[in-house]
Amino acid sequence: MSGPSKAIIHPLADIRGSITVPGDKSISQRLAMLCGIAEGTSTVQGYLQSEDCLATLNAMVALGAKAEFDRDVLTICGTGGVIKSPADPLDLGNSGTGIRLLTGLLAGFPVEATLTGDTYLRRRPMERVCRPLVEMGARVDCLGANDCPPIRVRGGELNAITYTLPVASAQVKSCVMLAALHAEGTTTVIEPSETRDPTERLFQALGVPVRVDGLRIEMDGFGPAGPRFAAREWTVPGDFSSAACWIVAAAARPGAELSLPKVGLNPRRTALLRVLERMGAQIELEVQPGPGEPIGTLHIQGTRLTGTSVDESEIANLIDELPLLAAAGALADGLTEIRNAAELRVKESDRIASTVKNLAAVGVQVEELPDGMLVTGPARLAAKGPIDSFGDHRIAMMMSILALSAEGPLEVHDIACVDTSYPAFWTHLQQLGAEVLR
């Protein structure tokens, strides 16, 4: 990661206007993989040109695909279902999604590859991704300490399995489904609770036989020959997790008025809206009908929020937005309770510890729990020193959004990580009228 090392964000008197957020990160990465093994040339409108997505795309190029950008349109010439063993380790940078999903995809091919990443990614445990792949017949080894990357994959000759996820995880589910493309028979994944479903939706659009029955997902594999995907045109909706920054900024600010057009509104991605509405937020949706992912415009009118408790069933579809929800809790009246979110401990940072430490640093009454936190608001936000992002893009953006409601400027350090998911974040922050010094 490169770029400025810190930002000083000044409070913002008012929030009004409209922001068009960049393309969905998780869909962009999955399309890089699926278009990369398709037959022919695919075009992707709105592919997110962030560090994570570009790292995934570069990995597919190293495996034999060809890719070229013309502004915001990506052209990918696929490999036709045949990939080569890469000469060098595949560097996924900071992308947990990229390394987990690509490990699953490679497990089905008769190749050998090593996947690695930056310092932060090499600290993230990968055993729960490797376990089902080994059960399917792949040879997958975590070469780092404590089951961390690098990961070495020697794939091919996979068998279908029935796998019950020990923890709700869209990434592990997608890893198994990508491997199952080359498996013999019907692979079944059983979730403990609903998780985000971009892989299921993309597979169905491509004609992969996927059947979803509640928490049970079944798909028929294509065997060692694998699938033959025809190239096609794709459009990536706006990333809801990026939109979440501005949703929280406006919803918790009385008098604010903000519109966010062309945002992906898959119900399995938008749990934050339901929680904020329970807190009293005023949010209107204009959903555009059509195939694939629901897309629409959000209109937010700011008001005083009230704290809430997050239900266990909401966690999986809220996991990336939980730091922002904690920020909303800091601005709301009363207690906001987040539990059953131990998954946050193994993200780009320990997001429970990093969120709690940073909220406390700006004067928020907050208590760390083993699986979450208790946040009591409203807080008078005043910095007691520089804020550390811990190299985590979600933490850097969350604290920058909170800075808009502070009593004075906040200095956030280690901000280059924001480029992994939202390179235009600082431009959009200034578009709202915020003064940002980098």
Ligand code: S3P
The other form holds:
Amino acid sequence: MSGPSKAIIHPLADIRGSITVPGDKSISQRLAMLCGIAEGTSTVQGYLQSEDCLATLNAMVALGAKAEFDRDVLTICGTGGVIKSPADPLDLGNSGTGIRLLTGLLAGFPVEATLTGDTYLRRRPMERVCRPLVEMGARVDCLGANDCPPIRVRGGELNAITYTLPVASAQVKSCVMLAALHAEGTTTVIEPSETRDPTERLFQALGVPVRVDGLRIEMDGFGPAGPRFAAREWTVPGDFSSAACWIVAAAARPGAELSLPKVGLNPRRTALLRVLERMGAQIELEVQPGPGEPIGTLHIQGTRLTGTSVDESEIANLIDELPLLAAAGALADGLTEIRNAAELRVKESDRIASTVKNLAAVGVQVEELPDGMLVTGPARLAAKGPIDSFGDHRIAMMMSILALSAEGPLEVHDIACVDTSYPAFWTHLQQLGAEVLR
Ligand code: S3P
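Let's compare: the form predicted alone is above, so bring in the form predicted together with the named molecule.
Full complex below, order starting with the chain above.
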């Protein structure tokens, strides 16, 4: 991660205008992998040019794909189903999605590869992906302490399995599905609760036989020869998790008026909208008809929010938005309760600890729970600093959004991490009229 190390964000009197958020991170990374093994040249309009997505793309290039950007359009020439063992370890930077999904993809190829990442990624648990892959017959080892990266994969000759996910994780589900492309027979993944589904949708678009029945996903593999994906044109919708910054900023500010065009509105990504609506938020959706992921414009009118409880069934579909929801809770009247979210402890940082620590530092009444937090608002946000992002992009952005409602400027440190998912964040903050010094 590079770039400036701190930002001073001034409060903003009014929130108005329109922001076009960049492409979806989860979809961009999956497209790098799927176009990377396709036959011929694919184009991807709106591929997210953030560090996580570029690290995944670079890994595919190290495996034999060719990639080139022309402004907003990425051209990828795929390997046609053949992959060479990379000479050097593949560096997925900060990206959990990159390392976990690519481990699954490589498990089906007769290659040997080592996958690693930055200091934050090298602290994250990988046993959750190694276990099902080993059950499928791959040789996958975590070389770091406590089942952390680097991961060494020696792939090929996989069996189909039925796997019940011990945790609700789209990354683990997708890892198994990518490996299952090379298995003989039907692989079944059973989720404890619905998680995001870009892998299922992209597989269906590519003609992979995938059947989804509630929490059960079944797919037929192509055997050791693997799939023959034809190159094609793709368009990536705007990232809902990036849009969530502005949704919360505007929804919790009486008098605000904001539009967000071309946002991906897959219902498995938008649980935040349902929770905010329960808090009293006024959000209108203008969904564009068309094939593929639902896309649309969000119109937000700010108002005073009231606290709420997040239901267990909502957690997986707003997992990346929970720090922002805690910020909304700090601005709302009464108690906002987040439980059943222990997975937050193994994200880019321990997001329960980092959110609680930072909210408390600016004067929010907040209590840490083993699996979540209790936030009582409305807070008078003291302009204190410095605030630490803990190297976590979602925490850096959440505190910067909260700064817009503080009593004075807020200094957020260790902000280079924002470039992993949303490099245009600071420009968009300034576009809203916020004074940002970096
Ligand atoms: C992602 C799934 C989620 C999410 C992550 C991206 C994906 O992780 O937190 O930012 O692209 O599949 P888990 O599935 O591990 O919860």
